[in-house]
Amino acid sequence: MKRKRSSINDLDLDRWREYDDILTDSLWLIPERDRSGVHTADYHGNFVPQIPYQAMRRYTKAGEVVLDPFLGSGTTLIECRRLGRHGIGLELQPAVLKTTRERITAEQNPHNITTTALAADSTCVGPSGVKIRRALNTIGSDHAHLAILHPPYHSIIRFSDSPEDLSNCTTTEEFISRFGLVVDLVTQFLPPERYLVLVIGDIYEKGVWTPLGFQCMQQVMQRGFSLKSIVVKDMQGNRAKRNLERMWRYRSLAGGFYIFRHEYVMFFRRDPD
């Protein structure tokens, strides 16, 4: 008897086998990031591009539409072209969205799909909506099928000098206050049992580990979503720490703490309503 399809992805469990470029287990050790095509890894702090493609195997069908509100450079808006799902992503800084939308553009379109980067604060719920209201309206839907946050680690990295910028919140408090009217904005675009995808970090700042990936996860559950899974991701080739590792470990035996070398990749799914 053949196996029921699912109704969030292309894969047809009957060809279970053939699928060795997916990911099932929780600990992701990924040697390298995808340089192909136009991918960089020349802004500092985005993701690897493996990590949207596997997102959007997983839980989007060709055709759909993937929303990004952290958008930067544009790594799960190429990574859409390529799959073949409609993006759109919003971007806070001009100078940043300007050079993401050239790179985007110069990648392939082979499905002929549409990428949108919108200048646009995801944490101004209203006016944000507005443009992403209309940019779905474009394509011919009225929600998105998956979304994919990756926001800053805090104060790890300074992304501008913008105090909309959530990485200059004086506190981890205002910033988990304004990371939940990012998943406010997002929410209002996700139908019942479709997905949401967390890439997040912790931070160790005066001599404490700051929980900011279970904080932020705390945030997605309140607003009506039951986590599926957490997976490890492995950050063997951060910027940060690259050819400092002896520095690293000096300094961890000095102060008693272990270095990080992880991040998490949180999957969560809309409650029925």
Ligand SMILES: C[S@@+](CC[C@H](N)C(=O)[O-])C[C@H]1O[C@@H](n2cnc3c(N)ncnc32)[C@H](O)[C@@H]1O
Second form
Amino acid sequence: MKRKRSSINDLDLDRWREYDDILTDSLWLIPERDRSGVHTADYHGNFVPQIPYQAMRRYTKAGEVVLDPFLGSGTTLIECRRLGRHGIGLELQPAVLKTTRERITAEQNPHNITTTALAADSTCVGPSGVKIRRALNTIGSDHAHLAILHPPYHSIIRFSDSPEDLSNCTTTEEFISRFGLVVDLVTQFLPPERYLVLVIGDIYEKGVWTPLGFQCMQQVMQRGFSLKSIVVKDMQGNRAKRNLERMWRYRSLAGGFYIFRHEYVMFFRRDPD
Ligand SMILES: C[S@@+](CC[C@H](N)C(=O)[O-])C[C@H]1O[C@@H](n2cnc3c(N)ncnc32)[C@H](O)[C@@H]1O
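Let's compare: the form predicted on its own is above, so bring in the form predicted in complex with the named molecule.
Complete assembly follows, chain above in first position.
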């Protein structure tokens, strides 16, 4: 019997046994970052390329458009070049963007796709929406097919001094509400039944665990998305803690808490109209 082809990706379910590289469990243990091509770990706070890789393989076809409103060092757009997906990324910091653009264009572009890295504040729904619309016009599409959101985990890493930077929000409430604006921005460009992927971690501060991931999850779901999966991904290379293992172990035992070793990759599908 011929199996149905997916309308959301290029996987051929008749050949499902061959897709060893595609993860299907909700626990992702990724011991090694992909450092091939122009990928590096230089940008403090960037995600492993395996995350956008997995998301694009599952939720896009070749030639479709991926939107990333927290571009950082450009990991998503580099993966776009490799996988033949168009990519639009937004990054607040012009200085970061300069290096990011150089890195992205240094990656080969065998599928001849368009990657656009825009200087923009993703919480400015109107003006940033205009920039995304222009980039989509250049590609020849009126919408994106997948959104990948990797915001700051509030104040865990301060990315800049800019007040627009989500890592400088003074309270969790402000962070959550401004994150919601970014979801508003991407939702404009994401049709029903398309996917939004959120990569986020929680915070432990002053003796209290704040479930930032679940609070951000609520923001997405309040905007007409259904939760499809929560993946727990191991965090191996947290620079701040790498050389301080013993001290953190002591703190954990003394303070009655567990040391973060995970972050979340949450998958949502926009509800039908
Ligand atoms: C966790 S990093 C994303 C890293 C990225 N996934 C990568 O692999 O390089 C979050 C990024 O969001 C940027 N950012 C913070 N607030 C922003 C805003 N309001 N609009 C756009 N970008 C913002 C930060 O400068 C930082 O580069």
